[in-house]
Number of protein chains: 2
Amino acid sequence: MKLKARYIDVDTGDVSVLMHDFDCAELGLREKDRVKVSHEGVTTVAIVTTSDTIIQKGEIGLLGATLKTIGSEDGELVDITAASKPESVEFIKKKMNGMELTTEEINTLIADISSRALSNIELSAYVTSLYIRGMNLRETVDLTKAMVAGGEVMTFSNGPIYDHHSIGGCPGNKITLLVVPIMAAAGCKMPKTSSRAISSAAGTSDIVETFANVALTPTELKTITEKVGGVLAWGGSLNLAPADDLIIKAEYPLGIDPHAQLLASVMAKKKAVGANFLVIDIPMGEGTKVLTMDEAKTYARDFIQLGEQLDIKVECAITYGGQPLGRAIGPALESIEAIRIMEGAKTPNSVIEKTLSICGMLFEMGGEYQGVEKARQILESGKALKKFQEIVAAQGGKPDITSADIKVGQHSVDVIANQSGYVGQILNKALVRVARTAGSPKDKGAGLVLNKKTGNKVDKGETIFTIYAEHDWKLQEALKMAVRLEPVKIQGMVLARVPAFSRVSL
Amino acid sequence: MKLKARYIDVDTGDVSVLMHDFDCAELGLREKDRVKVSHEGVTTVAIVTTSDTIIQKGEIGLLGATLKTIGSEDGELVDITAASKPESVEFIKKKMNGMELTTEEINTLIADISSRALSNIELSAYVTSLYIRGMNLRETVDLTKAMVAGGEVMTFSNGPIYDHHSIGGCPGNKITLLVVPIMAAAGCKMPKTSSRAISSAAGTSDIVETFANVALTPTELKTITEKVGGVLAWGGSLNLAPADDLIIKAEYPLGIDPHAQLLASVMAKKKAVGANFLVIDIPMGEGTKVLTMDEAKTYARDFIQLGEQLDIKVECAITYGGQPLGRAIGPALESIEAIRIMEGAKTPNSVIEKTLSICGMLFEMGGEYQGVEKARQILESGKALKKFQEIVAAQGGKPDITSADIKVGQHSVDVIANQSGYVGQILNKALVRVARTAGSPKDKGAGLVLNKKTGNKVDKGETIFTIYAEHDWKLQEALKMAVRLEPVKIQGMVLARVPAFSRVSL
């Protein structure tokens, strides 16, 4: 069937085309049906979306990347035919009937999701058929390794190359500016790739932001690794493992991360980067993503049995994530907290102590003996604020920089105890959408400072943490919520008073 | 944020609006995250979807049904913040966790699904989860009466009520041509509703548009009901359970229908009508929707335990559906093959039989005895004929209809045996291909006759099936189809051939 081109100027994602009614009847077409659409020689497959409204009998509406790969003229006519879904949507419903996936059927899966061949109905079938039904080591292994096929593949002049990552869930978590130029300052190499913020307060890649270009090219990161030792890049801009990104389009909106695609997706990316050594941080406790030891445990187990696979050497990290780690969380705020103890703040405790210890792995799994010593030994001596210096000027920020160069959101406002007690609990989730509505991570100044920590005694009228923001009706935004969701519990000194008469009832 | 209105002329399905990522970032939103859009004191939530080209910092850009809630001019200032997603998202997130659901989980989410409030990528999940996890019989009720809250509930002056529905999957099926105007005939009220064709060659409503109106309204449902008896409607236009509708399409692309929502969307458009006595048709065979005889029996346990939740006496005919009923498929076709039935042909016995069993089955729930002969007395009277002529009348169709008057398409050509032998198999879902093709059900004279059924025999040159089309490029299409397809098989009269030696092997 010829139909009339018309350009519709919307991208809704899906590789999509709008068809009037009628001419979908004509070709047996309903909606969410593919169509092959053909013009001097390009093909392409798109998704049917019916219209009577919008297009005429005898059109066709081109949206997004349609438009762009038919590149016909407005008006145009182009050559439509029925096509078939692709064969993932077959193996899709294998892993919904709890079947296990071939490595061919699963290289075709990833394959269809990184060309944008499904729809979003079909992408979200996968990930919660997968969430459900799970993947087997084998699957998983095929998994990672389609991803990698998929995506850019890092090679240096020589290793070997360390690298660690956090499964997240744990706000403040800055170490990574922390670990990797200690490491490289010990003459390892450690190309880190991090993310943004998803419904995080701030990624390690908003943080880096604050004070160096992060959208490094493949050659870049390649360059500053082999001359520095260290980069600390946003994955974002690598083309690492892109199905990822695809895959956490239809993850994020049901709140989901299958395990299976979770480790799947960390193991692409550092599989991408060619790392030989990895220390995996599993934040467990309330407000994380692992509540219990066991299921900590499983993850350990999972992601250290498909790096062997991988021919990648994993540790696994379980570390207390019931609460904020350090004091600040928002991307200034936490580059402030990590370079001050690069400048050599003894504090906070938390942020140096878990540093050291993931630097002190990666020093034993490479062939250190001590490596907690080494890793103290070259934060002390003021060789990790020099590298990071380095790494920093690479990176094309301000040589020399140094903690006052940060600048955080000029609006504050400090959140005082209205009773005295002890905190008894840190609410990490209530913490981050008081940050992330105070304009955290977009605003870089955004964020909040904790004054107090579980377990901290609070005498009424002190300031339990400060707000801080670049617009006032953020801040003010940010202090309703504080107020609403009490993200810090304080508790009196009485935990429970049992009355004398309670005994009757027993 | 205050945001400038822009119309974007496209429905995609989804109440959603097109915001640029830079004002996302200033809310903390990501692609799929909802707002509250509102206007001069109409509000609406919608769905986000992000864009750096299409739509320019401080614009938002409406689509489709946020466009026509909102009622904004071109230009003027809307007010956007954030919302949160439906709760119904933690109910799917429930199901997929393999959980039951509350009655009021299951009533917030159908009135989620009904007002449009779930993305594609909600729905996609909610169907995947309800494939894999299922729901048990109280969920299973809930679910059907949230579903027949939703819309249109008949009432008539006096019962009772006969009803039937088949579950699809056997091409041919025309019974309720003459079902309804048997029942009817006898004094019993029967406002059967239909549907159209989503995969088969023709639903019920395609087959009886041609020769009568199936859009009828709710009033005219009841009217001709009460002064007929029966009537044979489409069910898309009296709004029965519309979150049917809904549903489907995520269920179709997919392919997929689950087990508990095929129950509740049969079960909710019955109770709907008032269904009091109601026979539920379940083909059984290869090339339909249920396998084996297990599996139709499960369908049949729960088709009866829910209609006893609901009210509804249901009794079920497992049918052989693994070949067409009848010879004629299409909607001209099988009109013509049922109403020469009731002009007195004696064949296909397969229709008339079908027909009677289930018209006997439903007399004898009403308290008649020996069903089948009362119904075969009123086909072969004539009086069906008279009532089904009344009916269409009623409908605004011909009065006085016969067979004749339906037009089948002008193009035709015969499929001829190249072998002589046997029908060994028909197959059920290449036939439809090759009926669809032609151009069924969209052309009214599309479709196929069979010459030929399973067990029959074949001379070499005898026709085995006829295809009919309105156009010649279509019935092209159809032929090649057909001979690659290959619908009806032809074995030789030898089934397997053993040589001699074979039993050295043993």
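Positions refer to the first chain, counted from 1. All of these numbers come straight from a predicted model, not from anything done at the bench. Basically, rigid core = biggest C-alpha set you can superpose within 1.5 Å across the two forms. First, how it differs from the form predicted alone.
- Once you line up the core between these two forms, the Cα of residue 486 stays within less than 2 Å of where it was.
- Relative to the superposed core, residue 33 undergoes a Cα shift of 2 Å or more between these two forms.
- Core-aligned CA deviation for residue 44 between these two forms: 2 Å or greater.
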Contents of the next structure:
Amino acid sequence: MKLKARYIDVDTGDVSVLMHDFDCAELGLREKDRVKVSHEGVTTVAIVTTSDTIIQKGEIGLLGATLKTIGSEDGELVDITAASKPESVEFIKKKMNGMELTTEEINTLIADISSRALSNIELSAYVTSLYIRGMNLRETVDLTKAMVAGGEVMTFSNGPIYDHHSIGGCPGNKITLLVVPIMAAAGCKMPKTSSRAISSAAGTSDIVETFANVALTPTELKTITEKVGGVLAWGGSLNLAPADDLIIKAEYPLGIDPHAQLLASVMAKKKAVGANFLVIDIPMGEGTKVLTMDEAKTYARDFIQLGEQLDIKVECAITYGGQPLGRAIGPALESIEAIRIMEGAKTPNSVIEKTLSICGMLFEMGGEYQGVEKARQILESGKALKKFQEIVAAQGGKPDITSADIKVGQHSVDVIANQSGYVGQILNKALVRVARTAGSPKDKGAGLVLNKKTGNKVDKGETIFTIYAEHDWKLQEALKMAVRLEPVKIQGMVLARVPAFSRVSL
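Now that you have shown the form predicted in complex with another copy of the chain, what about the form predicted alone?
We keep it simple here and write out only the one chain, dropping partners and molecules.
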């Protein structure tokens, strides 16, 4: 059947088309069936949505990137034939039933995800099956290798290549901005790729974007790494393990992060940049992804075993994540906090000590001794700041950047303590919701700065934290959220009063 192409500027996340009910009946198609769309020798498989009002008989609506994929012009005729479901749908059902997938089945599944051959519903089913049924080590290794094979793989003239990664869950974890220049200043190559925020207040790439270009090409990443030693790039622009980005989009609305998929997601991107030495940061504590030491040790063991199978030496740091790292949450605010440390600030101590510990582990994995002291000397000597400025310049930013160059939201409000006492608890997830309501990470100047942290004494009327926003209406909404959620809990030394039982005469 030949139908007239009509571009519709809607992206459903699938490779999809819109067809009239009449034409669907002619081909025996129903909603969510698939068709092959062909034009001048180029063919793609698309998922069908039906309509009898938006599209006319004899037309086919090509949604999002579908029209560009087949290279047709609006109004040109394209060939349409019915297509069967991808074989990988059966593999998802197999995993739902708790069965082990073969290497070939996993390769096919990831190839179908990368090519967007699966619908959003099918992709959600895949994520859910992994969340419930899991994967063994062999499956996870195959999953990781399949994800690597589906994208770019970086090679460098010489090594070794150093890398680190946090599995997330701890707000304010900005240490990448410090780790990369410290390692690069020591002559180590560190082509660090990071993600944007999904549910957090700021991903590392959101932070770096406040002062440099993060959307690098593979050639640019390689060139800068070879020349400067370190890179702070967004992984999404590099086509590294492209299936991962699509899987993450399916995970987000479900609010789940399957163990095997998390392992494969991290390790695939590290393998793709040629990492030899890798430190995994596992934040642990209430409000993070990992609540207990036993769970953290399980993650660590699995990362190390997976690394052995991929020829990557992995060590893990189980870190405290029960409250934000440092005091700043939000892209610009976190940039300022990190740059000030490179400029000589001695606080926040939590950021400095965690940075030095991670760098120390990397140095020692590479054969150095007293790694923490080496990292401290590089930071305190100003070499890290100089290297950071070189990296920023190489990525199109201001060559002599300072913390004063970073602009925060012009609207702000202090959240005040309504009683005296001590900070007994900080709710990570609630703080993230406040920061996101203020506009972070889309609005780079939005976020918050904590004045008080767990254990600090608080007097009535003191500022607990300050919210920043680029728009006043977002600031007001964030303030309402802060009042409602009360993310910083203040309590007195007496937690509860239990009165004596009254004596009753009988």
